[in-house]
Amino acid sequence: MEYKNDLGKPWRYEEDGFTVTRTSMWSPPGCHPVGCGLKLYVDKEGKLDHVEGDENNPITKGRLCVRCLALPDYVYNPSRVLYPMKRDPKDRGKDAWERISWDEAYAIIKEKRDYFAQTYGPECMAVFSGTGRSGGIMCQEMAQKVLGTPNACYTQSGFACYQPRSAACSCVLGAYYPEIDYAGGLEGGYDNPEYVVPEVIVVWGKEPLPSNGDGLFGHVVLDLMKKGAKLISVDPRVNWLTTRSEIQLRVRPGTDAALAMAWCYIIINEDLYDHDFVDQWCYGFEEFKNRINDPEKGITPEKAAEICDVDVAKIYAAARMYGKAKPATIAWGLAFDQNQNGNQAGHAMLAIMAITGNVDVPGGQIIGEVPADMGMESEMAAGAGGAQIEKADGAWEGDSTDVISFGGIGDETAQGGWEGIGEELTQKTIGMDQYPLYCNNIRMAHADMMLDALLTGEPYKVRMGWIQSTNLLSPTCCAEPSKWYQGLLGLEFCIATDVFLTPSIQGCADLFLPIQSCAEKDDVNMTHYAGSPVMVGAINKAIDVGEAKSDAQILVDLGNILGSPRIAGRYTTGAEYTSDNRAVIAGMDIRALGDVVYYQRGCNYRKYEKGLLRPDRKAGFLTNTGRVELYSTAFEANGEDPLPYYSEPAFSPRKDPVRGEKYPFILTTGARTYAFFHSEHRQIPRLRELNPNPLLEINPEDARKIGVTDGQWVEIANEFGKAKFKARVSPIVRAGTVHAQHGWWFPEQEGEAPNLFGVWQSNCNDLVPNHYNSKLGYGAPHKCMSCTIRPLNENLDADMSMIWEKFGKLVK
C-alpha cells in the first residue's frame, strides 16, 4: 500500500472537492500554545467538513488529539451564540438577552467607558482574563491600550499558572522560561546536526501527554525516548509516562521545594556540577552551597525523604542519574505554581539546571533571545569577526519587564507607564503597593487583591468589568469562585467576550460579544508565548461563521472608537495589529507567515556567550549581576529570602494535626484530561462520552476505609466549600491523596441563576482559599489543600442521551 501525505503542499489547495487550509491551532479549542498543525477541509458551501493533522508541522507532524478532530462539533455547536447581545443589569442570571448589532454594542461600550473614566477615573475599570482565545494573553492590551486602565487581571489566585515559575526565571535566570530542547526550533528537527538527544529527561509535576502544557507538545517526550533518552518522573500520580520511567518519585503534594533542594545537595556535595559554568556564569554559589548544607534551612536527601514521603535511595539514584547525564533536561509543570512555596521550588529547580551546565545547550534547557537596544545590532555587526564581546557585570539600565514578560513584546516606556497610560495611573494598579514585582513583571493587578476590591471597594471601587474570554466561575481560573461571583455582581456594568454563553457570562455580564474560533480568523500562534526559541505559527482563516469577530478585531474596533493613542488611526483590521505585534517575531508580516504556516526560530545555543540575552548585547544574563543568580538579589530587593527554603503547605495535615483529623485527605486539582481543555468542550457529545462526569480519584485503601465504591458519588468538603464528584477508585493516586477534576459545568442543565448550568455542583475551586500566596504574591494551594470525603446515596450521572439530543445536531 502506497503511503500518501501532503508534505510540501501550499497553505491552501484543492483536494477531492474540498478547499484545504493548513493552519496552526491555538485555543479554542486545544492546547495553548503548542500550535498543532491542522488541515481544515471546507466544502463547496463554505462549511468545515472535517479536520486532519498537517504532516508539514515540524513538531506535531500530523499527530492530533481528539479535541482538534472534533473542531466541526465545536464550530457548529447548536449552543454557540453568533451575534452580540445585551441584557439589563437587573436581569443578570436570567435568560433575558436581546440580540443587537455590533454598532449598538460598541456605542454602549463607548458610553459606559467614557462615563466611568471621566467620573471615577480609568482605574475603576478592569479586564478579567484566563488563557485567552488568541496567540497569547491579550488581557493587558485590552485593559491598557483599549480602556486605558492599568487593571488587567488574570483571576487565578497568585496567578498560579506559569507565572510563579516565570517570576523565578526572571529573578534567578534573567530569562523568560527554560523549556526542554526538543529541536522544535531547528530545521530538520532531531536530525539537525546541531541537536543532541538528551540522555535523561525529567518530567516533574507535569503530565505532558494530555496537557501539552505551556507549549510543550507531549509526544516529543516519546520521540526522544525512542531515540534513547531515559525518563525520570516526579509526580504523586501514576500516568502513562511514569510507568515507562526509570525512576518515579511519588512525592507528597506540595513538597517539591524540599526534593529539589535535596537534588542540589547531592549534585553539589558529590561534585556532579559543572565547575566552569558555575565559575563563569553563576553568582552566589558559596552562599547557595551553604544554604543547601545548612543544618536548619538546608535539605539533605534523608530529610527530603521524610518530608516528601519517598524512598531516600530513589532520591539519590534520581539526582545522580540526572547529574551525570550530558545533556539532561527537565520539563517542570504546574506543581511549581499551585503551591505557596513555588517560587522557592522554582529557584532550586533553576539552580539544578544551571549548576549542571544544562542551560541553553543542545538537548538541555533552551531560552529565548531578547531584542537589542536600538543601535546595538549594528554595533555588533560592525565588530563581527574580531571584537571581544564585553561581559556584563551588572544590570541593564532599562526595565527588564519590558523584555521578560508574557508574550515577549512591549512598547511602553518607564516615563509613559504601561502601554502609555502614564506612570501615575500605572502606580494605581490594584496590588501594586503590596506586590510590585508581581504587578510589574506581568503588567497586571494582583488577583487576590482584585477580589478584595470587588468585595469591599478598597482601595477603590471597581465599577466596570470585562470578562475577556475566560470562564472564571467554572473551577478553572480562580479560587473561591463563589466569592468572585458575588464580587462580579457588584459591577455596575460588565462586558463579556467568548465563543459560548458560559456560567460566568450568564451570571454576571450585561453585554455579550461573540468571538471567532481558530478556523474563522487570521492570527498568530507563538509557541511558549514567544518565550522560547521554537516556532511561530500562522492561524489561517478557513471559514466564516455568524457575526463573530476575533479578539484582535474587537481590540482595533474599540481602540478606534475610544480614541486609543496606541491604536486609533494606526490599525483598521485585527490582522494588521496582529502582524505588527505578533508576526513580527518571525521577521515577516502576517500574510507572509500565513503562506509558510510555520516559522522555526532557530536555537542559537549558548546565547549568554554571544550577548543575545541582554538588550545591551553584553555577554551574560539579564539579572542584576549579569549572571545566573543562585543568590537572588531580585528576591532580596523585594523582601524575599535570596536563597531557597522549604515551607510545609499551609493546609497540610502534618502542619496542623488537629485540623488534619477533620480534613485528612490531601486534595489536588488541575490535571488535564484528553477530552477537555479546562472548562471547554462539555457541550461536545463525542468528547463528553470520553468523560461524562466529574471524577475524584481515590486510592483503594482509602476508599475501603470510608466505604466508597468505584462509581459512587461523593462529596468533598472543607471549611471553605464543598463539591460533588463521582469516585474513581484507583491506585494511581497515593493513599491519603485524592485528585478532583477541574473545569466542570454542565451545559445541558438549567442556565438561569442560581443554577447557572450547574457550575456550583462540582466546583472544586470553592475548596481553595485566596490569599495563600508566596511573599511575592505568587502561587496558590490548588495542589496541596485538604478535605474530608462523604459517600453519597444520590446518583448524579450525566444523561448522555440528553446531551446528544441537545448538542449532537450541528448547526451549519
Second form
Amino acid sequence: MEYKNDLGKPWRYEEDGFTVTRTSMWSPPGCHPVGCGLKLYVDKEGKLDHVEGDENNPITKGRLCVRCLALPDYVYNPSRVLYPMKRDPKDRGKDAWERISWDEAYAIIKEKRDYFAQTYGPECMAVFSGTGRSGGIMCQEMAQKVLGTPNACYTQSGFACYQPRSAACSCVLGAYYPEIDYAGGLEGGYDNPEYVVPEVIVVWGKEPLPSNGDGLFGHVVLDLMKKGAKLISVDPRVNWLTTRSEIQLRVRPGTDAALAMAWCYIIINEDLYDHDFVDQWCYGFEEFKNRINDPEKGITPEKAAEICDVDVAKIYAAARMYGKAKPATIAWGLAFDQNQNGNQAGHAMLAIMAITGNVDVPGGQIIGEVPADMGMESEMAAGAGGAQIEKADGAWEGDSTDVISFGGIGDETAQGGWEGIGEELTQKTIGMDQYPLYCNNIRMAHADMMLDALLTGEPYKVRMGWIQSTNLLSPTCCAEPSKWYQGLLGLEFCIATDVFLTPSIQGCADLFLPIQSCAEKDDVNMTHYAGSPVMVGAINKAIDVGEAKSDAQILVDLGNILGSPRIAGRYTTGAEYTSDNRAVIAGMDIRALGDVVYYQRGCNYRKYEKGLLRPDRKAGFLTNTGRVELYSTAFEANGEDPLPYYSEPAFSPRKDPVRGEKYPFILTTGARTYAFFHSEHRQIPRLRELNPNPLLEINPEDARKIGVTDGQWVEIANEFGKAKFKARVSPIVRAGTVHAQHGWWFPEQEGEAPNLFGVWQSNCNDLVPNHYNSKLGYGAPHKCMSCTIRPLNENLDADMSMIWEKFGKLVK
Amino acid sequence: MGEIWKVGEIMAVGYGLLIDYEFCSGCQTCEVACKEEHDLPVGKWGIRVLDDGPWQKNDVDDEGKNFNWNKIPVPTDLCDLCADRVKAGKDPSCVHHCQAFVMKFGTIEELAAELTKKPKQVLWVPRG
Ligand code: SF4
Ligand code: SF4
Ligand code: SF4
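Can you return the structure of this protein in the form predicted together with the partner chain rather than the form predicted on its own?
Once more the chain from above appears, this time first in line as the rest of the complex follows.
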C-alpha cells in the first residue's frame, strides 16, 4: 500500500491550514548532533501544533525518537522560563527571582565582566559547559572570544566523555575520531555504488540505539544488520543489540584495554593484519608487536580472559571474526572515557582499526577531512553540490569541540594564544602546567583542577562564573557534584543560560538568560560536530516563544557590547555567526543551506593517500611521523608510555580486596534511555512516563543475597557519597555489578535549597571522586566505581498524575 | 486502498498492523507517536511495547546469541489505526516514525501475505 509522502517538498510549505517548516534538529533539547529530519507544523496563530519526521532526510528518512516527537510538550512546558531574570547573590537557592529586560541583563554582565577583568585579570572568570547542546560547544568562544578569559571548562572529571578517545586519535591516528561508515555522506546512502556494507560491526562500550552517541544515528546499525552485517558486542550489560550479536563479550567493567590488547595479539600473531597498510602507513609496528607479546606488559588472550572475566574461546572467536571480515567496522563508546586506563584502551583500539586496513575505507572507519593551510588547495570533499570552500582568513573558526580537538597544529598559537587572547593569558589556563596536552587539545581548563581552584582559590581565585547550557549538579557532567556546588557557591557572581530553571541554576546563579529551542532559531547542525564527513543540516526557525534568544545570538550580542575583536562590527545576528562558522562546511551560507535543509558532504575515502588529512596537503596522517603511530611519539613527549598497557581500575574489588569487602558491588553509570537526554526531559510527562523513577539494575542473584525485590527502593553508598534508586532486578547486569541511571532531578519537587528539586536524592555522581585520571589528565571511573547497597523501606515512587497535573497543561 | 473504509466512521475495518519483532528495537517511538497524535494523557496508550525476556538462553545451543529479549508492540483498545491520517492518505503515525522500519499498515489480506515471507512477525487487527 502506498501513501502520500512529502518527498521533494520545499523547506517550507502550506498544508491543511498549517505552515510546515522542514528542519534538521539539534539543541535544545540536547542531542548529539544527529540532525534528524523534522517537519514542524505551525498553526494560524503561529503555534507549533505537532511534529513529524521528515522523510527527505537522507539518513533518518522520517524516523524520529520519542524526544523530538514530544517537542511541543518541551517548547510549551508550563515550567519553561521565557524571560531574563536576576536574583541577589545573597538569595541563592531561594525562589527570589525578578524578571528583567535583556538590556538590563546585558548591562549587568558588562558591568560585572569589566569589574572582574580589570580588578583581578580576565582569568578570574570561567565558563562551564556540558555535553550535546549547541551552547556547550560554544563554551570556548564565550570564554575566550567574548569574555576574554582562557578558562573554558567542561566540568566532567578528566573530560570523561569523548576527549580521552579524541586525545588518543590525535596522538596515535593523527586524524579525527573514526566512526563507523554508514554512507551518511553519500548520495543514495547504502545504495551508492561507492559504499560497501560492512561484514562485521563491533559495538564496543557503546549503546548507539538510544544514545546516538557522537552523532552516529544509532538505528543505522539496525539498517545494516538487515543488509547482512553481523554484530559483535563488547559490553558487560545486555542490551537489544547484544541479544542480536553473534558474540557478546561481557567484560568486567573497566578492563577494555586488556581485551583490546588481546585482540591485537590475535590479529598480529595469527597474521590477520594488512601488511601493505602497516608497511606504508604505520609507525612502530615492531615495538608495538613486542609490547603486545611482552611477558609482563603484554596481554595474551588467556591473560585477558582472566582480567576481563570472559571465556577465552569467545575472545579468540571474536577477534578472528573481526580480523577476517572485509570491511569490518567498530563503534566504540563512552566506556573508553569513563576509565583511567582509557587512553591506552583507545590506543589499542585505533591500532586494531589501522592494522586491519579498515581506516578510511568504504564500510570501515570513516574520518573527517582536515581544512588546508592558507594558500594550500582548499577543496573540501566534493559533496552533492561539489562545494569549494574558500576560508576567509585562513583559520577555519570551527567552533566545535571536535574540530579543534586536534593537537599539533600551530594555528592557534600563531595567532597569539587561543582566539587571540595572547600567549600569556593562555598559559594561565587552570591545569595548563600539569596537563598541557589536555588543555591544548581542547582549548579548555582541566576539570578537576578547576574544581580545586573553586574550592581553594589556588592557583588563583575564580570569581565570576558562566554556566553555559549545562545542568552540572544533576549527575551528568561532573564528579562529586556536592563539591562542585560548594565551589560554585564561592563565586562572587554567576550567570547561567538554559531553557528551564535547573537545580544548578536555582542553586548557584544570579542571572538567568533564557535560550531558544531548536524550533525557534536559524542555526546549523553539523553531524558529529563535523568530525565525520556525513551531513550538514539547517535548523530552520518556525516559531517565536517568549523572549528567549539563541546561544549564538547571546554570544554575538555580548561580543558587540564587550567589544570582542572577532565579533564586534562583524556580526549582528546569531544566524550570521553560525553561517560563517558552521554552514561554511557545506560551502554555502545559512539561507542557502536552509533551502536545501540537508547537505551530504560526500566521502573521500583513503584520504591519507590524497593529502586530505593534513593542512599541508602531504600524504599521510597528522602525527609527528606522518603515519599512524602504533608507537606514539606524542604520548612519549607528554610523559606517557608510547605503547599501550593495562592497569586495574582504582576501585575494583579485585584491586583492593579489603576495601572490596566494604564495597563489594562494581558500580557502573551512564547507560542511556530513549526518554531522556542526560538530565533533560524529566518535566515532559509523556517522556517521564516511560521511565518515571531513577533505576538501579541489579542481578537476581545479588538481589536475593541482599534481600531486595524488584521495584524496591535501595541506597547505594561508598566513602564519597550515597544515592537512592528503585531496584530493577534483571539478569542484564552481571552478578556483582550494578548499573545506576544518571541525570536525575525531580522538577516536581521543591525547588528551593536545600532540596533543589531533589538533586541530591539519586545523584550517582556523588559516588565518583575527582582526580582519578590518566597520566595525561583524562578519564574518570564513572563506569568502574564500587559501592555497597542497602534495601530501604521507604517508597519514593514518582506520582505521575501529579506530574501530569503540573506539567501536562501546555502554555501556548 | 480504501474499499473497506466505511464513510463517516473513524474506524478501519479490515485493516491491521504487521510488526516484525525480530528487528523491533523497543525504541518506544510508536508509543509516543501515538500519544502525540491522539493527545493521550499520562496513563493512556494506543500501543504498548511489551517485553518478552530478558532471560539467558543456553549459550552453546544458541551459538552465543545468548539472551532471549524480544520487544512486542501491542495496540490497545484506543488504537483506531489512525483513521483520520489514513483517510488523508498518510500512514499511521507509529508506522511513519518507527525507528526500525518494522511496522506496516494495510489490509489484512496484504499483511497476511507478508506474514508468510519471514518468521518473527505479528499481525494485529485492533478493530473488527
Ligand atoms: S535523535 Fe536527537 S534529533 Fe533525532 S529525533 Fe531524537 S532527539 Fe531528535
Ligand atoms: S495506528 Fe495510530 S492509533 Fe494505532 S497505535 Fe499506531 S499511532 Fe496509535
Ligand atoms: S517504533 Fe518500531 S522499533 Fe520502536 S518500539 Fe515501536 S515498533 Fe519497535
